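This document starts with one chain, in the form predicted alone, laid out as structure tokens.
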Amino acid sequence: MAPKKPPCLPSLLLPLLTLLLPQADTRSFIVDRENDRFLLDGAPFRYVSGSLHYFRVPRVLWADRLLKMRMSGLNAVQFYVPWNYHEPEPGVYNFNGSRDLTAFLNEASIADLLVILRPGPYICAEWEMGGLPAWLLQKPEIQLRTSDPDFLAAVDSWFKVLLPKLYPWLYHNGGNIISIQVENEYGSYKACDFTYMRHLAGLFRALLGDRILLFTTDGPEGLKCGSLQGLYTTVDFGPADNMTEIFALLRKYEPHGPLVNSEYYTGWLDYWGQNHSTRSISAVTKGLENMLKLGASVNMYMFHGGTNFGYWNGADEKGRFLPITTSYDYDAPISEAGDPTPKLFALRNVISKFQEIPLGPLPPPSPKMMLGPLTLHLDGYLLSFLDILCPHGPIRSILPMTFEAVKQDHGFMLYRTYLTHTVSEPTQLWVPNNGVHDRAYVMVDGVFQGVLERNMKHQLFLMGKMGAKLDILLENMGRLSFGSNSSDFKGLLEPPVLGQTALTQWLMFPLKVDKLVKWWFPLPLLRSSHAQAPSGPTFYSTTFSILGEGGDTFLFLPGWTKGQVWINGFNLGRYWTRQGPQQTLYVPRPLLFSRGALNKITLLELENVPSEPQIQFLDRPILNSTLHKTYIYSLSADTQSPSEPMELSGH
């Protein structure tokens, strides 16, 4: 018999090291139902959390925002995962750059923040289509957020990619994710499809295991259809709501365990054409203190709002179509530019009564910069760039097709036809069944005629000779993001009617405006000179330099009407100066080249250019100038307006 080898030193030490080192197996986050509390690693625990959306903040600023949240006394961060941000086409995934979800989880870990994750598949969040990808609508009959096999197949495919990425970050696996929400405010959706919810719960369990805490969130009126046995039930409400009544209602669905408000509203969202929403410091702090006295766990929505860059804003339907502004400042404790506000310090003071606040001061506000005014120069009419904007040429169809039918998710599409007879008197152009989704800019032989708008402006009067070119530029202003979330198709949903004639034989140009701005417009262009300001969709641009390091700034567009703006090729978002309330666009310092390097700003003005096509960069935002007011910027003016009652619509 061969002699036994003596055990080597490492093998003798291994059991000892196993006992000494903290193990992932000893980590746990569970509900202690007997004592109505959470237990973290066996010890009583309550989270005071805040919402921040990585997709609304440039990656380079994640660490700054998370540190400020931790220094405010929070011990957790809550955030969504927007499916459409990561799967732009079926089977094509993007987790790079500002979409690097695991990098954000790591930044939260560095900031010593636990994570409450809300991966959907539907998230609302005032985000385009509530986070659902628009390509789902390429199957026009699909029933979103139900057990429709087409929808479930797409969801299953997505979660089989996403959830394994999250698995190593679960708390019991050594990560920082303590709980995961299934769906989002499903009780506010018309379907009430428990088969769908059970399917999701089973999918989460199959891919994430049995140890992670899964939960649901609903407003008080949504608990009946939104809660599901086996998922922990939480509720959401704001400072103006009756906390006692709502928590009593929650107890009917979750008799034992900690009380949880998953969305305690610190402010509210803004719609174009309405007042900037604010929520008073005293109301927010009083409500938080009362909940913490009850031992409840609370997540504040939002703690830092951020920005709907590009085309990512969502929309609501409240009697009419209400697109959401580019700014998602939300009157949150940390401003859109990442600065601590008086609301933050007041909330920090409340939190300090219940748990330890990290030592040290909060970082100060970031440096701000003023520049201008700068004069912009005409690059040309949008119609002049069709060959570049639509390099593969138009799509031909007897009837107009939707954005979704031609696989154009965002931005703009041009519809073109030719008049089949002379229209010598002003004749009504309209689209039946409110079929303009969402805003149409109408031109005859290149001359701007006016606007048709969903729910708001249904007709124009036109004249033109036989053979005249009728162009209708359609803008997708953001798909519905809350509640009914019915399939919100974009473009011309019905053939336009001129007089009594339904117009047919359409050319459709899906426009790649961002590619034009990023790749073509940096090249020198022959400038057009016009004695008067042009109207209709037109590109303007200029270059400028910044001496020194510069700082965060706010782009002000006095006299401009409506459009889209890019800085150094980055799509900053929509402006609608004429409509308000938002008058400035937040420009993060990392987007700008400093120390004398040239920066390029490009505007696509959709309607009317001011007689002096100028812009300015300000050192503070203007978020509350509403429709038809005179806009006067003053360095000393208090830009706060009285808050208006806020109707809960969910997130």
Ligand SMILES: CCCC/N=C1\SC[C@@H]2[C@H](O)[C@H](O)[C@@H](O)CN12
Second form
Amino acid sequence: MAPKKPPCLPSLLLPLLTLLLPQADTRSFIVDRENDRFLLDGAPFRYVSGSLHYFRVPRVLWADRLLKMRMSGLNAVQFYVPWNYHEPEPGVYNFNGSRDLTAFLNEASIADLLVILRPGPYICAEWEMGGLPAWLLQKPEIQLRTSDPDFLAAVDSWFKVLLPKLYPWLYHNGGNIISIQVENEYGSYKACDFTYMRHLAGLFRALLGDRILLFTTDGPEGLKCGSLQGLYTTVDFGPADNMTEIFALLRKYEPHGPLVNSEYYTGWLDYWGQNHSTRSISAVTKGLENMLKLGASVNMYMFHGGTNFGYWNGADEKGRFLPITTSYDYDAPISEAGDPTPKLFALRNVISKFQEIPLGPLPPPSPKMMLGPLTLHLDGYLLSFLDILCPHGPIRSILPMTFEAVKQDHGFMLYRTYLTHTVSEPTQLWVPNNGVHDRAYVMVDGVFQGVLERNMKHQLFLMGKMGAKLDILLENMGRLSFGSNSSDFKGLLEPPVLGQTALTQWLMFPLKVDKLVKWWFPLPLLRSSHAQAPSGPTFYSTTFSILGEGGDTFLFLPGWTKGQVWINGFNLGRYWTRQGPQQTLYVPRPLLFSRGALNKITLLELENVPSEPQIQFLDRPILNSTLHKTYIYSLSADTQSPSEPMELSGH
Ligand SMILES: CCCC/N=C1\SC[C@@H]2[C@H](O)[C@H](O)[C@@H](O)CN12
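Could you give the coordinates for the form predicted together with the ligand, as opposed to the form predicted alone above?
Entire complex below, previous chain first.
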């Protein structure tokens, strides 16, 4: 069982308590190297932990998720702190609302969970740029995750704000943080810069003191560059890996002390355009039981995955550029919607063989809701709102500038130029050196010509008269969160070439789409005056009300192609119905207004609007399907749940 709960008091009282509470200095969490175990307050202790990322769950749902983790038999929760989530601009910090880290620590304490905290600065996590802020790339030569002075200056500045916030929450100070990770799988990174790792370890010691247990985590191939003297070495691996071999390798770095798997994979991530990932219950439970039999401490990654709302997904590059999907369900024991799964009960059964499980039932699945189909109406074409989307007007430059150079971190930017000569035959438009990062929607005088895509589609053909307007809308699909090239600049990285001519004299419009959706679209007058452009990315919307309390639901977008969704101004995330495997977007009940109040949903469709612009809200997710046709789920008479999909007009 986890130790007595630290005082669940407002964090401002905690520092005071560390002075007053005599027991604060008797609290300890240490490595007992003589007996290969942890000691908590002097007693043998093993943690069975799960990962939950507060930044992927609305704050109002934190307590629910943490309770379910505790009731599953866990005694600790592990989570990252994404630097870019809290420092949106250099020196500007945000710890409010769903970014209130102290509130999350307090919720974990209330749920009787100890905390294993991983502040980075790099966190990977399939999160945008692995948690590093994009504004670091405003210095294009910066060498991320190294002892580059520019990088270390930014890291020091950030940690001098963050780490003092953690100090009162350290276990020996009366809080619930028992250990803190330095960097993340550093051994998998090309740099292998021990000066950098020593700098981080020194900074953590200076700001957190010498009692907190600091550790590293690496895959077996990364231990050489990822481990550091003075930091406790741990590994990560999944159910298909050879536990015996990996723990034997770990013993070369930690001959004594408890064995620790800091990321035991209960599932896996999804990429747009790839198959949905799952891990079998039998394999996951067997691996956990084998580790617990060895006396190892284990953190299950993920125990609850949550959602990449907004533009927060990261990406990988394995030949193709692979953006992570909006859903971070991860086939985890607690589903994206917060529901206990059969995998959870199976894991709970394993844990019960080794330690006490809290009495009482798991909370039931949350109420779910179906609604629709609803028909959306045209609000207007993206490019007809430029005056609102880019109120300060365009940035002018001979050559195109990156998102980072114009200080636009996420979303969309319009690049505009004018043809200097008539192109009377279909002529190739391309961008050298795979320079479209990441997708480009090309228009001539407002008429959609097609898409260019990083690594995949490098050219299209167009015609136009001298003076015609060439618009290229660039979409940032999320910066690489893993791999060697973490300086993932976005936008047009090279001047596009039309035929033999490199196009110059560019206007860049950084588009504040979220502000437009949040503040302008309630005004009906916009609709008629901004619907005149002939085609291109388009806003559609509708309003709807929910009788009664409603419930969690899953937005289904049959026939739509790719775009972004907002509900009541909240950026729900990306959809890419054409690619899959995700076909629905999770809509947490707290985002919706109930009892007849009006809700609004807005789509920005980037490619093709279906002949019947409809959406539905289903009572279950579809995460493993690529539908090239248009389906509508109708309520089946008996069960009030979707029957088999009925195919509508072909799409
Ligand atoms: C071969 C895998 C190397 C990349 N590491 C991964 S993929 C899923 C997880 C998360 O990204 C996690 O943040 C990483 O620490 C480890 N890991």
